[in-house]
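Just the one chain here, the form predicted alone, laid out as structure tokens.
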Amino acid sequence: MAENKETHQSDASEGSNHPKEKKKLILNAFVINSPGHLSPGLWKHPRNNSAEYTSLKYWTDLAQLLDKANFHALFVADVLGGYDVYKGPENVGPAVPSAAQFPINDPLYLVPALAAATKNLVFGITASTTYEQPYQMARRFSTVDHLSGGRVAWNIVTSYLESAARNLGLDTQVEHDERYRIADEYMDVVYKLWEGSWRDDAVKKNRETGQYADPDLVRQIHHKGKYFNVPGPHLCEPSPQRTPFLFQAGTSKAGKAFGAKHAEAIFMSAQLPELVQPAVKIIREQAKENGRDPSNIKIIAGITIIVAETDEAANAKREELLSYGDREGALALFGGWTGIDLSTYTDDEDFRFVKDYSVRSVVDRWSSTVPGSDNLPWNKSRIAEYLILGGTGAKAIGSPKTVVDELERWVEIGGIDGFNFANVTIPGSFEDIIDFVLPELQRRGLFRTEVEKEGVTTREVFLGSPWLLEDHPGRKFRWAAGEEPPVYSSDS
């Protein structure tokens, strides 16, 4: 394969008529450690085993399915509270029957077992900078980076649920942009712990001298900032990646600025590629302003796929899946995502025309992107139907050709590097993608047919290096072998 690639590049440089080699897409499976993710009520579908989410075999079977199909990552979402706005206040009742992200287990504990059961799949784990101290977070991720051989990534979030804030000791959430200011200093702390508390060659494991590690090559970080005081040193020796690969999913103004500075991959969700394109452009421009190569940030879009042999069969499959959906669960998710309790409205109100701008603006974004929306009212039933299969994200429904045409459109218009495929059922959705979508992507040269090098770290999978790249802001904290330790200012 490498020889063909080199020949192709040589031909292209000489002005031949050979078509330009297409970019291979990053493909991740997007899941949650709960019976229900973005499709409330579908836990009871015959092709859905998600009710077994407390079983390790459920997870190892899924990981092995994805690993064999050459997926890049299993990307695991998480929340720290229940969806309790709809029919609230503080009422998780509507979310419970449909298992709408409730109950939910911690995703990080899955990684060592799944890494042991697979060869190449990497694991993106969501964790919040708002509710866990950086010293503890650094230790947890170093531990799983060691146990997985470097096959872990951290999806950095600042959390958005009021229920999480209340359960973790606050009266209400920390203000949105303040959460990102906290997160920015948080990253300085964990970079110092991961990259600079131990020198690369601090661990000796010298049985003759009895020295496991050289104390002169382990140091405190003495971080004193506005939000955190952390003397260190880091409790863990350097792990395969030191800093886990960094995902991020914020798309607000503050979120995009944070991602452009810190993220190595950014997860975006929108209904159309035309809506993603401006955000991608902003992030890449901001990355350049931060002294980073914009191509070193991979942009991953979320999408739900319903695919079958023909468009007609796929649409029939959609209707069959929809019949298992739970309207109350969908409206509970809507309440958590938006803070809006739709139970205060009548069943017949068209939300495109209500006085409350916060509701109208959300629904307008959807109604303008869904074919035939002008002829149907966007009432509670319509909103629930829209959300039941895949939540607020994009949907691609049809034959393999129809679906892959849409994926190509996202790449061309949105300027993205790959996809997080949300599931409606597990393993059903991923089995369909593997059977129908991957062969068509491979036929078009858009997805790998084999893994070039087995057992590499997450960062090597996405960026070709086990370490933070030179242009990443965390790299300046690195204490490399044979070098003096970097100097940190006391307030950074």
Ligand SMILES: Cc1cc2nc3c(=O)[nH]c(=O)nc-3n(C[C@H](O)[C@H](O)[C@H](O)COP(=O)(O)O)c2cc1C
Second form
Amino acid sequence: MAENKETHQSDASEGSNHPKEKKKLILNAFVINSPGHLSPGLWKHPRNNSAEYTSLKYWTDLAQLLDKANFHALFVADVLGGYDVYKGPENVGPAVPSAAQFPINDPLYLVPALAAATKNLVFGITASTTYEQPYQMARRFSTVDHLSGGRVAWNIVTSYLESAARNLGLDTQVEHDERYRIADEYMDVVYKLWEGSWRDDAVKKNRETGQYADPDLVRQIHHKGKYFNVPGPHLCEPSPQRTPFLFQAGTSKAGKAFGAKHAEAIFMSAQLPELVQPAVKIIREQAKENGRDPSNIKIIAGITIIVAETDEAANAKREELLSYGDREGALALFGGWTGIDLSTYTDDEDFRFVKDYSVRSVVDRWSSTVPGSDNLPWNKSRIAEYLILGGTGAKAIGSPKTVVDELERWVEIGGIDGFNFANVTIPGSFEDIIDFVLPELQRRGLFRTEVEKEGVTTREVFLGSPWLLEDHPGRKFRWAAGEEPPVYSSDS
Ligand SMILES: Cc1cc2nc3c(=O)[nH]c(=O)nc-3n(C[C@H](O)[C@H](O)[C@H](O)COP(=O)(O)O)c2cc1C
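Having seen the form predicted alone, the form predicted together with the named molecule:
Starting with the chain above, the whole complex follows.
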């Protein structure tokens, strides 16, 4: 595949050089390979087919719906353990009836089938640097990048569940910042495998000479580091993107620093654009310090939308959806996200005032960011009710005008490039967004009405090039056609 000019205007920012034209948004659908994602209990709602998540047709129907509506990506979350803190320890029971991210299938297997069933939609797949060797991860993603024509992206996470650590050979989780140090070296290993183990033109497929690939153009990487020793070579020949497009989601100081270095798109979660704005600023500043053009990192905010013809109808829809919620599942999710077991408290205790400082600070920090909630008691019912529709993230509820006004506020104040729309029901939530929200966004010039270039790789969709841009730290590992291999520090 020929490399595009890196000045190529990507779909996502099409027209942004025109001062009068508004920046076109990146819009992704946020899902998980489980009956329950961020709305525990909603799997039983009549507009929710998520109980069919084990059927390929469920996924191809969803992907085709999104592709037809010109969504950019299907973004798939993943976890490697159950939410077993609530009523625990080590009790996944409360998460089971509501299917609170349990059971959960591996997301990467979906990609080739969904790519074959769609034209343009790309696929962001979550995978953790904490529990899988980089050599193996590199092979899994290269395979899928080949089979999807380069339409995969990797959402790099370092994981947060104790249950994952326990099931994957550890007594407890590796310390938080250490996980990011491991992840940083992990990236060096995968860049060497993806970018530099095979020269661009190593594969010859020459029937006359009998040479599938030229052995002089395939080399070991000899990575020797603090956490990994990987001699290579990479098991896979170069795929359309080589390094899959890199998403990342992490909110801590170490998480932001990692994202500013490696990510090409960052997925953020906050209640309000005013709260996301400082984090966006820090990431863009750190990207600059790393020698990167900050606009080469796309910032995507997560949000749950409940929309109907009028504000009243949307509020009624919220109430109806809420009636399917499962409080135990919500508290199980809260336990996994925070490590706090709320079962030891009575129903009416306001957690902002309980004795245990760790509980108080987590609830206070989070609840103080929920708009208009200052005077509410943050007891178990309140927390569960809030989490049942979309988890801890932002929500926009109302008519198309109300919702799109709010999305515009996110773009203007938050300085973001697009959204991951969470689901309450599938396909219900996305059908509503397609029917009510996209036309209003398009009327305001905020969303594409057609795809500029069909069937391109994920990186071309977001950044206009199939391969890592010049300012990305992975690019220096690239072994380009006709060139000598780059020298790695571990070569010496
Ligand atoms: C919006 C958002 C989505 C995330 N999605 C996942 C996920 O699907 N799976 C996962 O293991 N971690 C997920 N995470 C967790 C982070 O990627 C990260 O590993 C964890 O938050 C610890 O890092 P932090 O303290 O920097 O946030 C997500 C985080 C955010 C902010």
